[in-house]
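What follows is one chain in structure tokens, specifically the form predicted alone.
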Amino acid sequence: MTDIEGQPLWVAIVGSGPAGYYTAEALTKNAENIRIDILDRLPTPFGLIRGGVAPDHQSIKAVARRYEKTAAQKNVRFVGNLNIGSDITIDNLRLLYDAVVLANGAPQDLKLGLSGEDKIGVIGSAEFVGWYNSHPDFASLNPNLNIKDVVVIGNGNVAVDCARILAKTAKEMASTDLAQHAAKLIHTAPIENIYLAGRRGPLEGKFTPKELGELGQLENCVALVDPKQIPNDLMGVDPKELTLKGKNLNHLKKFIENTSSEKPINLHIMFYASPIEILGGDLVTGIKFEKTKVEAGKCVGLGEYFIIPCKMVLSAIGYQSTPISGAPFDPKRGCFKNDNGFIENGLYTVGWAKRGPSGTIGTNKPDGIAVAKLILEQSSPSEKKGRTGLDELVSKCGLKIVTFEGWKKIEEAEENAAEGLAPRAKFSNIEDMLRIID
């Protein structure tokens, strides 16, 4: 990258989650004459750190402090409450900025593809997690939790999060930022059984040892497994995953010793169960499963079926990105078409929008570094207006943007509204957030 008559390199990053901030961090470390605008459709930054990470995982949310250091740099600006794709188009941005990076994550649930999926009581994990995390898109979800039995489909960390949050007591959640509207329903729910069901076996589970181990430490809930489903050893496991899978297996072996009478809520961790059909009329009454086995790495149905009665089904089988007009999208992969982050001249993607919903929060750091390197190799400062042009367009369209200073006012108000040990009482309504800034 070389300067042209002192002009800065203008970069717009769409999405203010981990991928977006790691990309901005890498760009500022490796280029001096650069100006970055980080755009988000919400007035609040940090993406899944705020709206996706479980409220009882405050230590993970603390990574936002790192992103704040990047946001505080003079050549970086947060622009919230700006919806790229409707308020302003990708084409608009490409006319204003030398490089545009799509870092808008994967906020949409993958569909189960089952008969009965449209019944009342079937909820995607993106909706449910957003609801208990005060995400404005899902604050009005209002699920019926006056029920005894819940089935969670999936064997990843999100499925484990959903099961754990449903099982925890008000006391266990006192020092979290669980949405107040969610706490009222969850902590008065008469739930007796939570079923955590996965198509494959224990060694194929995508959960991590920390999250799985937490299921054995719940005050009112006991984790149960069928000993017949738990292997004795790690035969066939990839050598790179021996440590992780070994820790998972140790947790599951401990759960074998538990009994259903120990605590009022039973958490049944089930494997080799593939959902076939969701039962009921307008409302869910149960879910039909087929027993499976793993053969040569593939999940194979055995032709044996069973039914679990329930009034709620939470689907946690994965996510996909939201297509944006002006950027080629791959519906099969659920992310933007790209070659290692490069979409086409001046247009890039990073994080889950680039590779699909895989990896941890930290996985986005090397991803951001790689895309930043591409941008600095392929882009040069030009006569484009950048931030000035964006502000002119925002003003012309009558839009109200939120800066990082505005977000800090929202954050302060949330912290001041917190009760007891809670770190904050999050707003779930955008208009309320904007009133705070006014």
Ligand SMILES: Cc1cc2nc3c(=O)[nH]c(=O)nc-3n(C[C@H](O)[C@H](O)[C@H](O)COP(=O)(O)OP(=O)(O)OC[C@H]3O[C@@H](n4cnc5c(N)ncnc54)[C@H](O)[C@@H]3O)c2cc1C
Second form
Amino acid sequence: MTDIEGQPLWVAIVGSGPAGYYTAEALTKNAENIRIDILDRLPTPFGLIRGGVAPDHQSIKAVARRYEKTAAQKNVRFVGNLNIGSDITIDNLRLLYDAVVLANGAPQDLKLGLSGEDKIGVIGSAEFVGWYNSHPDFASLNPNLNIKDVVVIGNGNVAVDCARILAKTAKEMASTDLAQHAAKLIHTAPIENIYLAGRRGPLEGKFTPKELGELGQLENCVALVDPKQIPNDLMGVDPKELTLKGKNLNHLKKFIENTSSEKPINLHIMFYASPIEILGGDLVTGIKFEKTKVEAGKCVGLGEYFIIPCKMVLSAIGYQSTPISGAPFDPKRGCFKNDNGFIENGLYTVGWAKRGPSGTIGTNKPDGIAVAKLILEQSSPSEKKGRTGLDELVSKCGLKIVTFEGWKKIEEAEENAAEGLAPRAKFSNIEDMLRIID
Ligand SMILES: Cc1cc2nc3c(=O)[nH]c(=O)nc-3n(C[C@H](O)[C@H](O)[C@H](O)COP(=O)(O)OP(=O)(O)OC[C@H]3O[C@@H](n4cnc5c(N)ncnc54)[C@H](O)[C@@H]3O)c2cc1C
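So that was the form predicted alone. Now I'd like the form predicted together with the named molecule, please.
Now the full complex is given, and it begins with the chain already shown.
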């Protein structure tokens, strides 16, 4: 353990998601005389654990208990409701802290880049997932779900989450924290067809077996695949991925046996379908696809087209980070320019802000460990004012910050408001949260 004597090392972490907390955890494990402020633009901590992970995956959300242990340490403070970039700047932080770590995630949807993408009814997964998870940015989305056909574009777990949440019944969602505004619309929607469309084949799909398998266990919805698209074996699959892809293939083979008349909603899992145009006037009326094949790892268009009529297109094709003035950004990769987390002297990055939207929650842990090591090797305590300086600045700017105790009050109020089997009824409005703390 590196024990820094005397004046503490001041570290500010921007973002309280998994990457931010894993970094704080690694820092506290390896240095004693260190003080860490974890800053978040929302009054609530834990990033996508609260606002991204599906509401019917409560056991995954339970990872937050681990971050609470770090939050409870004396030398770690949560500072919520403080937006870095607009409330205060990265330069402000660098003047106050010996090291600043950007862990602000990748919250923006990648664009499909198609003609018609701006039509009403085309929604990115960040918006849609944020809406059903009560994220304050998206609570007012109010999508038109008085529709029969929805197309979800993407072959990863986020696309699967969107399709599953649309398909599940009120009973199936009873023990979740699905936003109440979303439950009202989803559980009365007359949806008959959900199309889950990916450009590549079944063996290239990025979903994981657990998530894919869940699609075969829905009360009101039957998962369908075109048997011609499902291979017999795992030929060509990377040996490292044989187990995972083998499980996916087994699920897909089971879906072949399903028939469309079994349940009210049909979930059509489609491969080799590349979206090329969104059709309609102001409102979406359909989407045009080109059939594809995969050749030497590349997706190649076949020049054959088909249209799926629909009134909603959800795109779940990936995310990018948000640039913040004061840190160099790589627009191609959609994350901060960095070398293994190092940006420049005293400035670091971890998690999705560092490497883009890849991997699972656990993938952010090695990032945190590596950057904590760099910080402890490269930084030393200085005369910087740290926490006192931040508090002075916050007060001077008239900002209202939320502490971890404040968040616990919000959490308690959410738990008290829960009905039936639901673990909590989440606030989706920042003013309501602040009122609880007051
Ligand atoms: C829809 C969805 C579902 C997922 N489900 C799973 C799952 O089931 N299992 C799994 O293993 N992984 C899942 N993941 C992946 C997992 O959520 C990510 O790996 C992880 O959250 C990335 O952590 P992060 O800390 O980099 O970013 P985030 O979790 O996004 O945290 C970033 C934090 O920074 C804050 N912030 C942003 N900008 C600012 C700013 N300017 N100032 C201050 N604070 C700011 C945000 O409010 C947020 O709290 C899912 C991802 C998505 C999108």
